[in-house]
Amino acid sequence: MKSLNRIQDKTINVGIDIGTSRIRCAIAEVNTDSKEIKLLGIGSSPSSGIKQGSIIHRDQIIDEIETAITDAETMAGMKVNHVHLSISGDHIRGINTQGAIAIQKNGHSQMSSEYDISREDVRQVLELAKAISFPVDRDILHILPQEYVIDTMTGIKDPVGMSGRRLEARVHLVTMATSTATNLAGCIEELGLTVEGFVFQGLASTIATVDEDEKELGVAVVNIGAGTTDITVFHDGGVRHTGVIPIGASSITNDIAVMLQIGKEDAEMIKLKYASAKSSMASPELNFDIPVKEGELKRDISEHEVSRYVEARMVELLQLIAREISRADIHESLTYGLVLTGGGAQLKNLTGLAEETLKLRTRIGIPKGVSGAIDIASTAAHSGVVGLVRWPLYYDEKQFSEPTGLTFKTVVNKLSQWFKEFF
């Protein structure tokens, strides 16, 4: 295989997106010029190691990444070595804030005169807005900019080469524990890998599944994981809250699998196959078989019977999905209402329950805007890791937000403090 020497100029890109069921990995190629993105190859594998964004058992997870980046290189053709990693859990945390400075010409204030904004105001400006005093043990993952003011004009997304006496950044902040990413890039160092960046796992999927207008009029990104479900709600055009709810996916099939006294695996199956998120869409007359073990008595239930609970179920999330939304505190309505993403979306009938649920438009999120290899990758369970590929070329077109300079090594370094001044 050929090494992956042109990674580090961006025309490859390469993203591992860690769940609690299942690791995925990506290799994908970018067209600079074009922005196009081609997906070269994709590898999974199942994910035991971790659990709601944590790690709980460091070498299960090792070999689990090592063979989901194997079977990527395989169908790509080439060894990776630096890659973005997704990050998710009920560590994460957002809060909007924002920053203002008088814009200054050689070094001083000019407050009586109007002088045009640099990108060194910006920087300013920006660096000035994410100034809050954080726990040493937490660090910032993502400034994201909602939106610059200058004077009275409001709502600018560009501030370089305007006119002004004073500039205003509104942002918004994405934190995490830094323990927690601090272990996760050991992992990805232990197989001889960069970790290039962390990207917020419902972060990552909005960008392989919604476009600028959405975000402009208003939508709301939920990637159901099976640990956790992680909330992404955007307004003109910025990022207006961010949440982790750390219930997902895997708490039906853990209802299933205590329902019917059969296995996790078992109930998985069941669950994809026989459930229905609205009871009312499955028929009290089709039965199924319920897998038992030799020596056990033959055994059926209803495909309704078994809907009935995962509708019960699925209604409880769906209310605390409501209740991370309606933090975000936007008062129009989300034009665009709901994107569904993630493994956990894949249940049938979901977008019904959604909307009759929460009276919002409800569609399924797919990966879109890649070619290549789309075809083994175009469920809403890759979501994740289609938008860890395209993220350097989502952070060029965002020319004013900064991504995450988290690496394995600062990371380290901001841990060790930690423990210095702890102890």
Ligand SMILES: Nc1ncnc2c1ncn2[C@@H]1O[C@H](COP(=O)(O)OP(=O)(O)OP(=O)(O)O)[C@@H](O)[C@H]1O
Second form
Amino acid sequence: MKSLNRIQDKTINVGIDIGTSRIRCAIAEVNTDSKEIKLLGIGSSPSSGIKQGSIIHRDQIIDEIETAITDAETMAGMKVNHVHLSISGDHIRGINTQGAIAIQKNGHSQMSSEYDISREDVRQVLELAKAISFPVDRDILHILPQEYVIDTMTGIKDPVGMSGRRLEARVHLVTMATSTATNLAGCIEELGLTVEGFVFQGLASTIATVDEDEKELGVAVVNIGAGTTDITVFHDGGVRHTGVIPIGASSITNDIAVMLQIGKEDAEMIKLKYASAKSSMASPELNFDIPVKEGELKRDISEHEVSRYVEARMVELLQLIAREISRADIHESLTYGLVLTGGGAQLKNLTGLAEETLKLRTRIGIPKGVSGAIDIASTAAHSGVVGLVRWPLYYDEKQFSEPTGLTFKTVVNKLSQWFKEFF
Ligand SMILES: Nc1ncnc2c1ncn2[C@@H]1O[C@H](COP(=O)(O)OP(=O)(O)OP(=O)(O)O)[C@@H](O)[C@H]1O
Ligand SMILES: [Mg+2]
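To test you: the structure above is the form predicted alone. What is the structure of the form predicted in complex with the named molecule?
What follows is the entire complex, opening with the chain shown before.
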């Protein structure tokens, strides 16, 4: 096996998406010139050590992460050492903020205007935009520029090389609980790997599923996982809102288990096989046997009856999603509506229910823009992990500041700083 994260003009990107129900690892080769991404390996493992983004059983999660990585390494025929990790949970917060600087006179300019904006100016204005006070246990996860304003000109995407006296940056900041990130990074370090950065799971799935046009004209990407639902709203090419609802598709499984008095495994099977998000699309005549324990009476139920409960739960979740989208404060409508992704988006007839409930056009988000072994990753459930391997390209293109993903080292440094302040 080769052991590398970089070969000539090619880089190896590795993503690990740690979910409530599954851990997925993707290894991809990125051509740094053409920006083409080829998926070399995909691995996965059931997940039982994490709940809604936070670790509940450390040893278990380390074993499960190792299984997913080994799977992907075997398929790719190489060992990896650097990874990007997804992060979610209701500790994630998004906030819109801005910063402004006066542009210094540039004495060397040959042009009539001597106030050219440099990369350093952009870096400085982003530093100012993120300089807002947070509680001590929070850290910045992403600084996502929405637009720049030069004097009175608004809507500028890249101000470098333009002239003006005042530069303003409007950004969307995503913050996370430091301890959640530290604990996740600790599990990866335990396996001898380095965490290059964290990416908000909602943003990772966006990178894999929507294109620039959609981001420009407005789209809300909703990743429905097992335990969390991540929302990222784009307009004018920038992120306007991010949010996490601590409810996912496993709540449907729980409802079915309680309603039919059966175990969660059987309830999950029934959900996948018979449930529809629109009960009107499920037949009242099609009955199926409910799994029963030995000695219990045989029971059956119609697909329509089960789907009535599923629909009620999904309408509730869609209403919470609508509330999050409204927080983006976009007065123009979202032209591209809703993109549903994550495993939960695979529920039968969910797009129909979403269109009806939210009055927004809706499609399912399947990972795209990647070649190679994409066949096995062409499901909505893989959007997070595919987005992670595309993230370093997205980051290079869009960011001007220091890396937004915290490394384990910086998190540990920050923690030791607090300890010094406390004692
Ligand atoms: N065909 C399907 N119909 C209905 N639900 C489905 C289907 N396929 C997968 N799911 C559900 O999707 C969920 C898993 O999605 P996913 O793999 O995106 O979650 P996760 O990443 O493990 O969780 P999270 O992101 O919340 O931590 C499970 O609840 C599963 O039952
Ligand atoms: Mg997930």
